[in-house]
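Form predicted alone, single chain, as structure tokens, below.
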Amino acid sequence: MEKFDGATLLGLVAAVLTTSSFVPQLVRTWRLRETKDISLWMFLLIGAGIFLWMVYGFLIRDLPVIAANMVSFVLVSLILYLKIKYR
């Protein structure tokens, strides 16, 4: 694993910001049980991309890339699950 330096800290902060962007959509979907305004194809594509970024992070052993994409993948998967459930 890499050493913890300024670049790693910057990456972790960026990871928290971008990953947390999915939380408001998940909370709104959960509360309203409404998904008509959510694009299934967009979330399928972003989910596939996030999964590939996560694999890439493991291959290069980059903690910010791994952590951000693992959490993002879970959040996007939950949104996709709710999209299908509340169709």
Given for the second form:
Number of protein chains: 2
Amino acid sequence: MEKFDGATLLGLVAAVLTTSSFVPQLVRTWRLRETKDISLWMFLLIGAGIFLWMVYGFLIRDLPVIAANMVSFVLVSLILYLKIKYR
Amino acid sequence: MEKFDGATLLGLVAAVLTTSSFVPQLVRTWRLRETKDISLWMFLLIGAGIFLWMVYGFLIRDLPVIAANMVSFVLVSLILYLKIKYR
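Coords for the form predicted together with a further copy of the same chain, given the form predicted alone:
Now the full complex is given, and it begins with the chain already shown.
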């Protein structure tokens, strides 16, 4: 793991933003119980991609990439579950 | 830029998956012209985050991070445009 520098800090802010972006979608889907306007393919592809990003983060030992994608994967999985449940 | 190794290849596959994930959502929103079930906050946050990821990619000179986020930013901006247009 590299030293905690400015670039890592920026990466962590980016990580917090992209990861937290799935929270309002999860809350909205949970409340509305409607998913017609959401693309199943979007969340299948982004879920698979996020999983690979996480593996990539471990390979390049990059903290922001690992942390962001680990949490995002859980959130996207929950949105996918609701999308399939309320399709 | 580091050499083109296995980790970079995996990163590029991850990049293609997460970036291409926005295409089916864009197509769906374009066709349906309905965005009720989509969270505006999700796409605002992910757009801001993707922009910072792109800057981060330049700082750490990481090809997959730069490429993925550059294309994703355009796609997310288009989805945001449609979300605001058909809110």
